[in-house]
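Only one chain comes next, encoded as structure tokens, the form predicted alone.
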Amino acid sequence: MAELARTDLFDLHVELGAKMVPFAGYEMPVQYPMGVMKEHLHCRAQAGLFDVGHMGQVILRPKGSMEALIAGFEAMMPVAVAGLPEGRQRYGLFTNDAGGIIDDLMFANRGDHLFVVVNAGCKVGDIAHMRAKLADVAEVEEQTDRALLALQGPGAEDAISGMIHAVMAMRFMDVITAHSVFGELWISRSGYTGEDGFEISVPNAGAVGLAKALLAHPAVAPIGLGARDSLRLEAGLCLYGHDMDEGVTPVEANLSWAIQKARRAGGDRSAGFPGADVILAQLADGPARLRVGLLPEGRAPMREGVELFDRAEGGAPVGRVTSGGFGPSVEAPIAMGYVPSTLAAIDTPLWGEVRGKRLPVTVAPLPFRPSTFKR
């Protein structure tokens, strides 16, 4: 078995009393002594600091013109890259020839290059994919000398603005470069909790110092993967490898909002991406299945893998739960899963089979809790 990698904050996690678990090839903190429930609620009420240094950070540097790089990168996904202003970030999706999702990612226009953040479990494949597809137009430079932190919650701006005053002017999905005693920081106003907050790329040498400086603020507590998962689930956000994969299209995943008008039928740059025939047909006619929110009745969570039925007894499964657990902020079990589009309307009654017993569950709108991004 391959040895697990460690982020630059490993020793700090241990010092803070974290329970460490294997995740995407790394030893990562799943929770701290506060516990998952309190960590979740603390992030919603104040601010939480997450180590996301296992994610892949990549610079795409043009070999020739930025225009050629942008066109080449746009050809890898149904998302518009051209037209993204300098200093702004966007959510993207690499697709395959069948329209399936290879990975979801964030990319930012930083003037003379693009900065891309990809999922930890996919980063080796993603970097190889970008090197193959962009060989003529870009140098694909993995940033192995930088850590990545996420500071999330309503107290996030106050916690970091004492160090980096410029964050106060940032809107959701803005990106800036800021100088600090911890080195040059690449900051985006984004995250994966449904809260206002920031993701901060910092040189490895400054990572522990920055983390300790942020944790010294009275509003900030360290948060592990357990609460990160419940926070993103309440926010209705997909987890790659669970709610989406290479067998699921962006339309089926209920991510059509990420496909701009320019890439759709009749748009300025319609098609020209892998799986365009499948994805554009689904946008026009609707997919056969759809990711939906699910509210189980009672207090028992319905977790990943629970089969869904359209009747209390008999019949074959019609769908499956892909993420599920208890939502501490909504004080109820919540889940997401795939059902036929004919059963995707809000308030449709379904049944989930838990330990051989079918329990009622209702199709619900996403997100389960409104997002609080700074627009």
Second form
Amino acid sequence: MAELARTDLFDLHVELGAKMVPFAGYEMPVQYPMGVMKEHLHCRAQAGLFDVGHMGQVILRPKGSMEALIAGFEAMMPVAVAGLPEGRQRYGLFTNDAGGIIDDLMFANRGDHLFVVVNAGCKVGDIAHMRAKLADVAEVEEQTDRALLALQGPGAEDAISGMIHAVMAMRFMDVITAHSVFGELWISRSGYTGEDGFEISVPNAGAVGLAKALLAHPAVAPIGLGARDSLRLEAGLCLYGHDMDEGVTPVEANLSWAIQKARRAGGDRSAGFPGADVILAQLADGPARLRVGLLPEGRAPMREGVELFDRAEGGAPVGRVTSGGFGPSVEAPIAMGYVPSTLAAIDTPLWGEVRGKRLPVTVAPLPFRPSTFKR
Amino acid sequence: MMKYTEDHEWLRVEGDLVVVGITEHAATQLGDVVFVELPEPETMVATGDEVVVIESVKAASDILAPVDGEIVEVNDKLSDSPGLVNEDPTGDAWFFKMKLDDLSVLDDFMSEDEYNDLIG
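Switch over from the form predicted alone to the form predicted in complex with its partner chain, please.
In what comes next, the whole complex appears, and the chain from above leads the way.
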């Protein structure tokens, strides 16, 4: 196995007492001494600081016009890129010719370029994919000289606004450039916890200083990947490689909300993306299966891989849990998984097989906990 | 006096019964416990049988029967309050009590000092 990479904050994690684990080719903090449960609750109650520097930060710089870049990027996704105003960010999905999801991502219009953040585990492939598809219209520049921090939770704005006043005027999915003693910051009001908060791209040289400055705020605690996972699960957000992959379409993954009208049948820029025939047909007729929320009865968690049945005994599995665990804020086990659309209605009773026993589980609305974005 | 297994269980003699739980070290390693599945009382078990399932925020783990014998009592409190395993692993959060034919089998297990050497 290749040697694990480290983010700029590695030494700080160790200093803070983190337990480091391999994740997507990086040595990352899974938890700090506070522990997963308390970290999760702290983030929901106050503010949490996450190192997400393993994710890929990419600038798409137009070789010719921004319009040509935008059209080229839009041809990679069932998502509207044209029309995204400068200073705004949007959720995107690269699809393959079968309509499957290559990766999910965030992209921002930063005036004279697009800024893209992709998953750590997919970044090598994503960058190659963008270089191939955008060869004529853009330089694809991976930002290896920048770290990425996420500051999430109800106390996030207060924790950073003393340093960067401009964040107070930002709404969910706004992006700004801010100058600081830690270098030029690219800040978005977004995240992956269901909480209000920010993702902050900072030059490597300023990363530790910025992290320490934020951690100095009494509301802010460092949060590891363990709590990041339970936070995003409660927020009903997909983890790539688990809740979605190349074998699942955005419609099946219950991400149809990410497909704007312009790209759908009858829209101005309908189709013209990989897998459009499959995806548009599923939008019209409904998909055969769907990602749903699942609330197990009792306290036993139903984790990834648990098979789902439509009866308490006998029969073949009808679906599978793709993410599951305990929701510290929900105070109960929660899960997500795929079931046939005929069994996807809220409150549909199902059974999950845990250690050879069929335990009752009910289809539930997502998210499990309302998001608190500043719209 | 407590005895310890290599699977990080502690055993404590209480009259003619042996009380079984997991060590502080094990509880810390597991992380926050969110679910405990206990066996039925009056179950005969053999050494190494999986008798308890513990689920933490991270993963599921089994607790194995440390000796042959009969499980005569289980700690039902853990079903409703699995977090006790983290709060008081060597006290209130015992898992089950066993009846053994011969308590002298406990002599084979580690003393506290030996266990502390094991976990370093």
